[in-house]
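Take a look at this single chain in structure tokens; it is the form predicted on its own.
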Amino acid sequence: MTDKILEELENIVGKEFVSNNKEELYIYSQDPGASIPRPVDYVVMPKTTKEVQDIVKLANKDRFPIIPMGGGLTLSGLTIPVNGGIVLDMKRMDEIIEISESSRYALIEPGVTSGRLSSYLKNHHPTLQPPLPDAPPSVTIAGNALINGSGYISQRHGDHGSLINGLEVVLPTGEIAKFGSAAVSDYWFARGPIPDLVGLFLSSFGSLGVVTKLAIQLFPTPKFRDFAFGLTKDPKNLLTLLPKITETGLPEDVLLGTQDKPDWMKGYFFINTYITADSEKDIEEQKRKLNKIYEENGARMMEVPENLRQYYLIKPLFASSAADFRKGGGFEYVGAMMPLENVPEAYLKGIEVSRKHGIFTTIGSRLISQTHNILVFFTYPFNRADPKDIENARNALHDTNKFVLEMGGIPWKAELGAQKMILEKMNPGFKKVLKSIKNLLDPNNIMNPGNWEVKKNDA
């Protein structure tokens, strides 16, 4: 059997895009996080939409799991396969097709990277900016944009997934569905007013079909960027500052944390707070009102030296930083959505569980769409060779995973053992439509099974 899959296979991509080796499915067993690796019978890379359909009906056939993958650098193991199988690496799909000047928006293949998309638009579209995550360019906008991923103009505009204007899907019985104006028009350009049915693939890890087509928001680009920062002592007074920050209207973006590392920052809450305007004079005169609200919230702005001022610009670069904390080049964390109410509480949890696995404490977290939604990330860097550290990091992973759920907030992108234990306090309302979705669509359960696995007992 593993010769005739590998065979056709090679008769849908050609030889040269599908493997069997044992030191390619190497390289796919595993992911940048705290995962433990799992085998891959096969990996392929199909070019178009047509060979993913032919992918999907031969799996269909020798039911055989396909697990989608992106730029695979989720780090929560979602594009490692549960019970073996077929990785899709579809890097070859990255055609940008349309870029929308008058409706705002980018259509686009899943293997278009963020930085692909970044830099054609500063080429060809200087007056557009795509929604780019604090991530490494590498990753790709429809990967991020699927798990409700977050960037630099979020507070603004919403989570990316919350841009998606539709999507093409190849189905697991492979067929195509267009979703989004699409599904009616000969554009791309809105989800309604048709039932929006976009919402069944974000979040759901590949386990409902593969996506062939995004169209993503583009925004105006703006003139000028600039932060304002900010300290305090007490993480409640966040909870007034925040909406205050918000309510005027300035911010393209608020980003706030803590960190053991520089040492003068350990014991502080910062806020950073990014504007955007037309002229230098706007942004200071932005600056002079951010201030006046920081200081009557408990907290104080401060001039960032000039050496670490790329550092806060360039947010991917911020982000990542905390993977150097320790050697090795491990990097896991967290990421949690919840109420503002609860985020002074969660920073306290975080710390403490920091301490007790030996781990810096780097926790951030971004605000979405103003404050109705803040997303929490913990960080929890590890030496890649000494499992020991990589324990500690899968233990600080379990704990958060635990108390946020307690505390009435949600795991992103969670990984296997984060799902079940959302499962675990899942309306059996909502498991029962889940499970009757995947059941109707996916008949013989070869997308990515194991992911948001709902047994019988349950729904």
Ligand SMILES: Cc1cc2nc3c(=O)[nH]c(=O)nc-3n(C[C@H](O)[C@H](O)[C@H](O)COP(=O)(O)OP(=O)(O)OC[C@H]3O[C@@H](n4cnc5c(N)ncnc54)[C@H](O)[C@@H]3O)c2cc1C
The other form holds:
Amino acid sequence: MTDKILEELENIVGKEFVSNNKEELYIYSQDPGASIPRPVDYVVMPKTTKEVQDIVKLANKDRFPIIPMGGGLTLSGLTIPVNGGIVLDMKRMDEIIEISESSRYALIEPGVTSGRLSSYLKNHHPTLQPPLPDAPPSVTIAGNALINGSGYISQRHGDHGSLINGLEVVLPTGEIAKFGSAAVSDYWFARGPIPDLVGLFLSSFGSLGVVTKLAIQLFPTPKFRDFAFGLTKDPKNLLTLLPKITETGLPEDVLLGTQDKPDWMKGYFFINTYITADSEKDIEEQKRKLNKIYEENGARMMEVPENLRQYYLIKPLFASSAADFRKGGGFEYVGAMMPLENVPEAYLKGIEVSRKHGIFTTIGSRLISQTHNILVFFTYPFNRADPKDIENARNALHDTNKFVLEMGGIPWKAELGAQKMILEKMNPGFKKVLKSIKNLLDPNNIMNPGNWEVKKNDA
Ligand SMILES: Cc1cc2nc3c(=O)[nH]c(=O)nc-3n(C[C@H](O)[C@H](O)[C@H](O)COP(=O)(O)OP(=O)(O)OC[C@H]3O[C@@H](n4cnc5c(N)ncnc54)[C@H](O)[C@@H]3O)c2cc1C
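Now show the form predicted together with this ligand, given that the preceding structure was the form predicted on its own.
Then the entire complex follows, led off by the chain already shown.
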């Protein structure tokens, strides 16, 4: 890297929006998770698609890596360059281009955060709600959907990647392509009926192009929302309980978990079913139904005290309440997707791994589209000021990735170590296709190289 590159980048986006200042690069060289920091050469904040194209063309000419970044909050180091290069911070591309009330989608730029889209809809289209993760409001809708994130409507409607209607992408060689209905029509209403290439860009971690527009589905806002909270001693009860709960068609979201703190929860598995309705009477009726199902399937429904009730309604994840907020505290988790039958064993193994590494157990899960798939998050808080503590969290992550893959699950938003383990287990045909697509779209290997890298002799 030379200063000539700095100059060329400044010519594209303006002096204020490029930096190779050490203090600023330091921030981008790490994330709040347990990944080991890695160096960054430049940070650039484009405002337009044309600027993104010019940066990508420059990267091809000078052969340097580009790492697209939204909020940078995956916790698995996905926006930290593997071998240096430019972090492309997309936050200035934050326009909400269109809200279609009739076809229920939002067409947005990739820097639109979850906080911005949800407050915009509350103010201008209150009958519509977006798919949001339970993450800080500074995460981007694009960053979350592109990693198959999930949130409070995923049980009912699917993970957020599946809710993308279309993409505009600056390909690794600098051309623009549209995917989904917008490839043919002025409307961003669906992914088909043409070959579905949107999927190429999901969970590929910015290694196949830079998304510059994204259409995401929106859903009617319910009038009333509440939850039914239950506990069970035996995780095997979940195998019968969860299908019974989803069979009713009632839940908007179902969260499960077990944690050593607060003390009263230790040794129990909780099930929190979120319901919605047009009236409070309907909510009470739904709760009665759920109560019966909980009791017939080995769980006990509990009334939650009013002060906690408001908290759980807004911030349903218990895991964050167990995060280590001591000086320098950090919070890390392996999310893993798996079929329902794996879940009881995954919980027991997760408890074992936590104990082995001296970490309080905090495991949660979210049902995705009616128990078709379950996301289990194994949380390992650590004190960033204590190197031994960070090491424990890293070792726990490694052990978790290993047993998840052995039992048939797949680590989600996989960090480099987990990607390597997934690739080792991956079907050779899949790897061959993956490698061919990468070589075809990105001949100079400039897009987030090092991610999903299929080695020469491996395909
Ligand atoms: C406290 C906490 C709670 C969380 N809870 C949840 C939760 O409930 N559900 C959930 O799904 N996640 C959760 N997460 C994980 C994560 O923060 C989110 O998934 C988040 O939405 C990721 O968005 P981001 O903008 O930070 O993405 P980034 O980290 O910036 O990017 C994610 C990936 O997408 C790529 N990318 C980003 N923008 C582009 C682009 N324009 N073009 C091409 N590639 C791009 C990046 O290179 C990276 O590989 C949580 C995280 C924290 C810290």
